[in-house]
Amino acid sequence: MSLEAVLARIDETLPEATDRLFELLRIPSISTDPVYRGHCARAAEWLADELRGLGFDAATRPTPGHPMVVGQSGGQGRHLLFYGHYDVQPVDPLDLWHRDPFDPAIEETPAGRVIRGRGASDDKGQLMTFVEACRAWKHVHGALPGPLTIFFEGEEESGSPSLVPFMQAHREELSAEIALICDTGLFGDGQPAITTMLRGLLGEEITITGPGKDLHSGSYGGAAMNPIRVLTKIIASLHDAEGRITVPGFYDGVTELPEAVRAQWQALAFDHVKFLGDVGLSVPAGEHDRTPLEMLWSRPTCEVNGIWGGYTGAGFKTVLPSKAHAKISFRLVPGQDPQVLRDAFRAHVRTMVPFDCEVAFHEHGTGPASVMDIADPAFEAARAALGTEWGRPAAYIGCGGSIPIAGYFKEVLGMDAMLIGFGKDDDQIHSPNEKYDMTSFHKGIRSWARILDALA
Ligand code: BES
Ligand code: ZN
């Protein structure tokens, strides 16, 4: 009966929960840009305060980058750890937003009410689903669902550089029986899901230098090598006509999907026409002989995330630039080692740089791919709880995105992680006008209450 009381409390206090989320959303905690450092610290303090208010023994913890937040509550039963990240992606291009990204609001849309703002879905709205479930639980039971460790990170969107050293240094404190991560999505339009596969990531930035300074393209063009030409040739070389990545050794260690998983994914009846249609496309761009779900969840990819050089301002300038740059990322799958592939990528690029030009590499974050072992009965218990809340059975799914900590929980702390989230494909995470459905927030909180009840 107490579960019913917790759920009723969640329903009654949804407006206050939304207000609290708005407070967090107003803090522009963009982790990748040093200008926002103070705001990241402020978001961490805000969360530590919230946790203390709920009765956690909580504090922010300094790292060489942005602070972590760790909270502990005691009690009897299974020791759970909950992870979320309070940092967000940059907001550019700002002119494509319909409102200030850090002035959140509830908007009525044809598909229902949404919370609009940077971080609404990734990941502030999601992490607050768990905090709010704890709040309602505490109100009804007089105590938190313990023993429980809360762990919030502020560098997830910038490759989690401080994460592994922090986990290694605080092994005891961060060890629990199982980790819960709320940073993934529902399947399709509202089917609850537990994500069991995540891709890894490797980020590289390259700068090609041609002439020692910018030149007049009439006086030098044709005779002097243009670094943009070199860069675009390198980029064009990264995929072959079949959509496969050409870096030598790239597919070493990559295995085919087990038949059982392939069959299970087939049964999900993913509508790839709608998937691409929703973003204005119709022609799959990846490996020719793969289904879209297989590509997204289980195949490695290479994308250019940014490219710049020369004159890009208003009007026109006949310049032959000295430098050209690109940010390139690879999504990785189990069997691929990020460090080995970094070296392979660099070696491949070097073979394509003319003798009189130079290439410089700058490394960005890496994280391994991860596959969860779902043998722990907590998985089936959580799946049942999700099914009850959403009125549809929960699916085991893959995820094309990366959450570095999922792999590190296993690697560093020997813990399995259960990834449950309520985001939707159209949340526009990392894009202008990010949103989180009000139903995701509300039913997300209710889902955690049910899961905590089932695992307690
Ligand atoms: N929440 C996302 C991961 C995600 C993406 C889940 C898409 C579900 C669907 C996460 O915050 C994220 O964006 N991670 C980055 C990690 C990177 C910067 C190391 C990513 O995947 O690009
Ligand atoms: Zn996220």
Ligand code: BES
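Residue numbers count along the first chain shown, from 1. For the two forms, the rigid core is made up of the largest set of C-alpha atoms that agree within 1.5 Å on superposition. Not measured: the values here are computed from a predicted model. Compared with the form predicted alone:
- Core-aligned CA deviation for residue 34 between the two forms: less than 2 Å.
- After superposition on the rigid core, displacement of the C-alpha of residue 351 between the two forms amounts to 2 Å or more.
- Superposition of the core reveals a Cα shift of 2 Å or more for residue 290 between the two forms.
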Contents of the next structure:
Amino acid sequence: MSLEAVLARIDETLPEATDRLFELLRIPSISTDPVYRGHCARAAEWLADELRGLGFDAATRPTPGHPMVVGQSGGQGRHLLFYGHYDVQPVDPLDLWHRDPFDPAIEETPAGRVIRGRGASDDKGQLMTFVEACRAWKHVHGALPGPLTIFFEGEEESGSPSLVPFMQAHREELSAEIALICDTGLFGDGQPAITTMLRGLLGEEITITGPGKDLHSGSYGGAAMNPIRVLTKIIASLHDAEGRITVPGFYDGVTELPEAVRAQWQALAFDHVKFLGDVGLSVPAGEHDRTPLEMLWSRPTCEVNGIWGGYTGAGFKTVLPSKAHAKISFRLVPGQDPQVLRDAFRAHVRTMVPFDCEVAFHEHGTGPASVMDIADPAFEAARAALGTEWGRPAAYIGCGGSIPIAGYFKEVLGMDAMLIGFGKDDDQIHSPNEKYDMTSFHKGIRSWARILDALA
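Form predicted together with the ligand already given; the form predicted alone follows:
Left out here are the partners and the other molecules; the chain alone remains.
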């Protein structure tokens, strides 16, 4: 009956929980802009105060960038670590917001009530679901649910430059048996999910330089090599007619998806026609022999994220440019070494740069892929708890994006992570008018209470 009392407490105090979330949302903790440095520190201290009020031994911790927040509670049972981030994305373009991004409000929409404001879904609303579950648990039981470590970061949206050094320096303090990360979402509308596969990331910027200055295309066209021509040939060479990536050795170490996982993904009945139709497309463009979910979750990719050179302003200028540039990213899967692939990509590009041209590379970070060990009984316990709360079986899913913290927990602290979140695809994170469904907030709190009951 104690779990039922916790759930009842969550239901009764939802307005107060929403008010507390609004307090946090009002703090403009934009980590990438130095102007907001003081606000990031204020958000960290606000969270530390909340944790201390719940009985955690909590404090903000300085870093070369924005502070970390670490809270500890003792007790018996499995030691859990919960991670979230309190920093948010910039709000530009401001004129596309329907209201002040840092003046949160509940709005009625055709799909239901939502919390509107920057950070509502990514990640303040998500992290507060766990904090509020702990609050209700403490009220009912008089104590927190066993040994817990809370770890909040303030630089996730700006590349996490302080994260790994901090984890390495505080390895003993942060070590637990399993990590919980609430920075993901539901599968579809109302089906809970546990993300067990995350793709890694490799970013490269290349610059092709030909002539020492821009040239008149009438005077030099045909005789002088055009860097844009070189660059487009390189880009066109990265995929074959079947959608496979042609960088030598790119697929070395890539394993096939286990049949049991493939069958579960097929059972999700993913509607790729709607998925692509919602963005004005219709035909999957990846490897021809793969399902759309495989393409999104378990296969590596190569994408051109930007390309520029020459004259791109209004009107026309018949210039033969001196330089051409492109930004190219690779999403990686387990078995792929980011540095090995960086070297292979650069070697491939160099073979295609003709005499009289030069290539320069600028790296934009790397992160390995992660796969969680779902043989740990905690995964099935959490899956059952989620299914009970949402009335639908929780799915083990992959994630097309990259959440480096999960890999760092494995690499630095030697522990797996369960990624459980309640966001939705239409939450507009990183975009104007970000929102978080009230249902996600409410049932997210209840979900964590059930998971804590199952694990603690």
